[in-house]
Amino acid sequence: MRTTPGGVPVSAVDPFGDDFLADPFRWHGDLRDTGPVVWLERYGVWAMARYAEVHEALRDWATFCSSAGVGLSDFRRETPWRPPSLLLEADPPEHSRARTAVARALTPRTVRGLRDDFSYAAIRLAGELAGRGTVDGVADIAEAFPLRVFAEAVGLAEPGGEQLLAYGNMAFNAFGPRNELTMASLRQAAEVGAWIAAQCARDALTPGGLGARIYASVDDGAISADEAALLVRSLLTAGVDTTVIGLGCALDCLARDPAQWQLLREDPTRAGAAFEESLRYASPVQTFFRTTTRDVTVGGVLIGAGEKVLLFLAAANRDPRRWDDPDRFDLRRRANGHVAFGFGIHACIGAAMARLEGEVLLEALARRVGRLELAGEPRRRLNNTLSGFASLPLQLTPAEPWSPGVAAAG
């Protein structure tokens, strides 16, 4: 292992090459035993693998900043592609008033009376599926249930779920280098961009909706009619994509297991734990990027001020220094504690959201599914930011007794 002159080492590493996203697993060990922090020579940044610098990070933003932006472009050098989010890219105080916009239109009472229209959806969509043998997980599952609950909570008049994940899978790409999966996701952005901004535009959301009581706080003079539409299209962002690849991750953990399967089937009531250390063991965010804002020293290295900082979340989640036998997915696991949705005042803001949905539909297929098992090889889809797949093929057993007419009623 090589070091710099000042002694840090140095990894040749690509974690945004083709081999790497593949799976980037394979590689987080030697990133975590190489030392607290490591610099990578290909883009001239350094980069945080073990969970205490990862987690000291995120929770001081005033030194590990956001405003620069999240990825390896520097705003304050490049201009971006579109308006930064006022929620991940932006700091105090600006990013104070968004995030008290947005928490005012999703309280946990909010969120809460949102459980019974996403289970009975969950209860249905299970019900379809477990009669019908080879599913694909991804578009069945883990695309079909989020754009069909989560787009009405919104209050998009549109479903649009092509141009939904377009865009997440180019606002994701769009955090590392502009390489092939960045430059051929934005060849849509024109397009895709244009509808996203007329949805998020507050005559075209349903009244009532999380959208409609984003636009509340405009009323009161709290945020303007731009950042309010810039927020809504922050909760799709965060409230989509993520939460497809994280359904999907689970649903494939659960595949390979039997065991794990089995326990749940026992006691659906584990769903919510199921989901939890799905995040922890998949984690479908992988890295973050912060900028510093002062010299400051981290594991015995110095870092210059106005450097970025590549933040290994998903390498984080399994560091034997914070968890016991962490290559091994439990759900009986105490999974509290990852940073899989961030961590500090930019935590993922859909968290709440990603979570209820997770919980209620892995619930929903224990209750319906008696086996659970991969049908084929699932093909993983490359993208600079997440980890999950394109296809998951699936073989689901209903669960004793089941017959259509039950499942349609229930």
The other form holds:
Amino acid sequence: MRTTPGGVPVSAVDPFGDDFLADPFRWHGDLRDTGPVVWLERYGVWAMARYAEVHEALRDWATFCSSAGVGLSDFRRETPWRPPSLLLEADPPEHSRARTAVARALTPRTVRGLRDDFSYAAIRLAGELAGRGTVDGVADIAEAFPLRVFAEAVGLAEPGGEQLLAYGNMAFNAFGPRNELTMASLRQAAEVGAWIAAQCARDALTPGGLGARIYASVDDGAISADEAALLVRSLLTAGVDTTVIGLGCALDCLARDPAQWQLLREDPTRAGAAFEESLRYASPVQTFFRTTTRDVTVGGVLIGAGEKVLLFLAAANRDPRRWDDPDRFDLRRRANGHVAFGFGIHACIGAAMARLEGEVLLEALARRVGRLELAGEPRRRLNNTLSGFASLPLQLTPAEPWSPGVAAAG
Ligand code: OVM
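Mind pulling up the form predicted in complex with 3-methoxybenzoic acid next to the form predicted on its own we just looked at?
Okay, now the whole complex, with that chain kicking things off.
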């Protein structure tokens, strides 16, 4: 094994290269086994791929900070492609203020209040598709469902599906290097960015939506109107493409494994567990960086201050040191503890809403669809941060109308 002069294992892999992104899980075992901390010579950054170290770095936000950006780019030395997120790309105390404003808008009660609308949209979509035979699991389900419910929940004046998807794609590519993926998606930055910015204005958001609820924190002086606009931008950045990728991955897991689909069909209330396990298994957000604020020793390796550290959430979620039979998708497993939503002060603030989408969609499909099968080769979508599918040909066989699953739906 090659090492740095300091004795740290070195890897030559490019985690943002097409070979890696086309099949990321193939590479994770080597990264984990190389050591608790690995030097990625291609980029001159550190990497952690084992659960224990990833978890510890996420927990220790004071040492592994976010304000220098959570991508490869170091905001202390390079100009970010857009004004930094007040939430994702910030540390306490600034982060805490932003987080509080969003948490007040996105309470457990708010999310519970979305359930009936989301559930109804899922049942309707499942009903439309169940009898259609062949569908694209990405365009017809994984994109269609979040786009139907998200714009309304946030209070956008227009659906804007194309722009929301394009913006997510560029934001998540931009956490990686300025490779061809990033450059290609940023070609739309001016146009799509302007559309996104326009939706973030107070008067563009309908009353009662999540966007308007963020602006409520302006009225009591907790944040400024400019800050509110940036926090609405966070919802639009992080809230669509992630769930699209996640739902596509969940469908892929279930379509590949008839026994798992059968388990879900037998008891559609397992939908939440199935979605959770698909998050562990697939990790829609594969990686995030942190930047060290001081010299720190991890696994016997001294990492200097001001260095970038790449955290492989996806590799942690399949680390055999933490999980039994980690490469097996099993909805009966206790998947909690996975870091697909991160961990600690930056843990996904929209997780409850994402889980709601996954649960109601998979439950509705389980009640309506008897057999869910691949109808062709899935095509992976390459993105520097997100891992999932560009298309997922599915064959849907409607459930027998008298089957127990449908009867239970009422
Ligand atoms: C944000 C943001 C953007 C991308 C991802 C994310 C996964 C947050 O703008 O705050 O969390």
